[in-house]
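What follows is a single chain, given as structure tokens, in the form predicted on its own.
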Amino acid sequence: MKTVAVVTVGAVAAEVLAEIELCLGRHFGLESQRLAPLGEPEFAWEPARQQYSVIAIMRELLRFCPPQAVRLLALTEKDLFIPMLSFVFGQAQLNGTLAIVSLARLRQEFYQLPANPPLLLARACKETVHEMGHTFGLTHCLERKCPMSLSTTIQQVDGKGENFCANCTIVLRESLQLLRSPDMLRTEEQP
């Protein structure tokens, strides 16, 4: 069985981890393997921005993917950025191994609103599906309800659904089929 290794960067609540593991099975048909949590990513702290560099964290995470895992998903409570954007909800390697999701701006408390645990879990699942979708070759989708649509605000996250649109479903199925039967790719490439 193909597995996704799940790791936290710093502390993440157990109920969030459990929901994300269910989400991975529901949307990708993959089992998850929880890794020991990583420490606080002080090496990625950017004092001028008061945020953490997702690029620095991803560089470090690449060393932790177990050989039997097909993907590595990291979760963190840290507020992440890339140089060209003020923040990111997550980041992933397109057709790669690694995806990371930040819970910081998915929490109602970030917007000075009362905590809403069910809403946090729903948002975390959508962003996990989005970032994991990138690792399976999916790019941003124009369908606003598709989890692969681009989210630059929390309202856009809330406007998305959890299920892929028809076009993204086709691409994902092909990618998952190749993952499960890598010999198919070699057969198709032969003359």
Contents of the next structure:
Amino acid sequence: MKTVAVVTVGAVAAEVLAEIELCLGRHFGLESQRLAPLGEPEFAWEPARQQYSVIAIMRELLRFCPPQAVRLLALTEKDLFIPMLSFVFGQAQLNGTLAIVSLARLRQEFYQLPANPPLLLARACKETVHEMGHTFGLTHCLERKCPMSLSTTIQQVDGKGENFCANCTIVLRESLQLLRSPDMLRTEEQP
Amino acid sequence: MKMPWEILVVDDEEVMRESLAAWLREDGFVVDTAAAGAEAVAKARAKDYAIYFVDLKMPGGMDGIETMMEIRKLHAEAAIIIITAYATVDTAITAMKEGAQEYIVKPCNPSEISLLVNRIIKVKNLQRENIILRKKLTRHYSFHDIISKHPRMLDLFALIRDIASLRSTVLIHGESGTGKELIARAIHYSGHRAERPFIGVSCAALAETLLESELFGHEKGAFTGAVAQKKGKFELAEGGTIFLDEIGDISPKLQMDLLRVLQERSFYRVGGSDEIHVDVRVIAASHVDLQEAVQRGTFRDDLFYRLNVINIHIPPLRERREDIPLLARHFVERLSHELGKEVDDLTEGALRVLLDYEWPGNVRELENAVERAMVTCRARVLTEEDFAFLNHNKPERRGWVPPANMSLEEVEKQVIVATLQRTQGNIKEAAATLGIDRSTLYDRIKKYNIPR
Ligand SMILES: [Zn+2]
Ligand SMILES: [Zn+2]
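Can you give me the structure for the form predicted together with its partner chain, which would complement the form predicted on its own we have just seen?
Whole complex next, starting from this chain.
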């Protein structure tokens, strides 16, 4: 059974975690496997920027991917950055194993607005689909409604949907088939 | 399939380099990285990247500006983006004066990089489309390898189609290098003779007796060295076309022989007694004005009228400058295949140099110039510098300033001499350039005893 291991980095609300797991099943048809939560990523704290280095966190996370899992998805409330950019909503290894999504800038509170739990869940789901999409080889999509379109502002996140466009669906399906084909071969061999 | 655009990220700091590369890869680009200026230049030499991100501050060897300038030498059209820390924005602005296209301050807003890259790629895509479009356009203006959009040449294409299936003799006049043989071939291959041979003979290249045997063949023992019977070009061209280039140079005896072939459609091999009948279309060409040669008495008038049934004049390249970009791009495309070198286009600067040049050697000289530039160029586009050698052969364009003590007549004589030199003795052209009619020009030539 192919699974996605899901892990939290620092404290993450339980309802968000549950929603993300449902989302993974909906869009990738993959079962999720929750790992023991990880503590605060103090090693990745960058005082000068008052943010966490997503590269440092990812480097650490690679050690936690269980052998039976095909992907490792990390969720965090921490505000993440890469050196070049002032912030990122998430980061993933293109065609790799690891994806991470930050909830910090998906919350209305970050923009000094009243909390909006359903909106947060919707945004978290879109960004999870986006980062997971990268691990399946999808690059940024020009279709603005597609979750694979690049969003660098919260308005762009809200502007897109959570369902892949036709083009991205084709690429994703191929990647998923590659994942499953060894299993299919085994079933055929049985008498 | 569409070629993906490639990007080179140059930064000595690994985290910086890798994070930008990863971000760009997510965007679907093929990204290479370099940790130092020298490494970047080496990579740029091996590959033509669409965009270069270069960190301004790199310790040791080359800093960002030096790296950028080296890349710029290799790829004049490359988009170079300087990456800088907030503290050094002033230097970044200096960098832009040195040829950087943009600068970004780190850490930058995520939307900034994507917007920047997308904007550059949009322009690059347009340029690529333009190149493809222009190549199509070249095909549109080409007729059997002759390329032009000049109205007189387009008329000429139509004329060639009209006369292709006739047997009438054609006389082509044009300066050397204008493509007289191409026109002759176009006539041959557009008509029903296309399946039969096209045989070209340069009359200027051979001595009289050799040319005679070349054209008409010889019998065994006709002269010393004639150890076997040999068929001449007229026989070999049977059913097809014979192209006699530089016909103005043939001797009076050969002029008479040719006249006979044109009148009788038959001839004798050298030393032979059998009359040989041929069905051959004759196309003759000359860089000198044969009509003037007739007036001077060096060319038979009866032969001239036989040859001049259909007259084609090819204008020199300097009179159809709009063809220069078209031809230059055509040669770039063709030579990039032949030389196995990936060159797509010429810069505006390069075209300006070509348009400014006089092209005394016409299309052939242009072709040679493009080839020479392509052999030495190191980028995907030919720049002004690649054609620097043209400035050495550039004729003096400064007005002619007569010395103070020169008489008006002396001035007139010198102007006529200079003009005749430029037109290679072509009276018609010289007269047109001087704004006088031909008989006036003849009068002056006689008056000043100008040698020709
Ligand atoms: Zn993305
Ligand atoms: Zn899409």
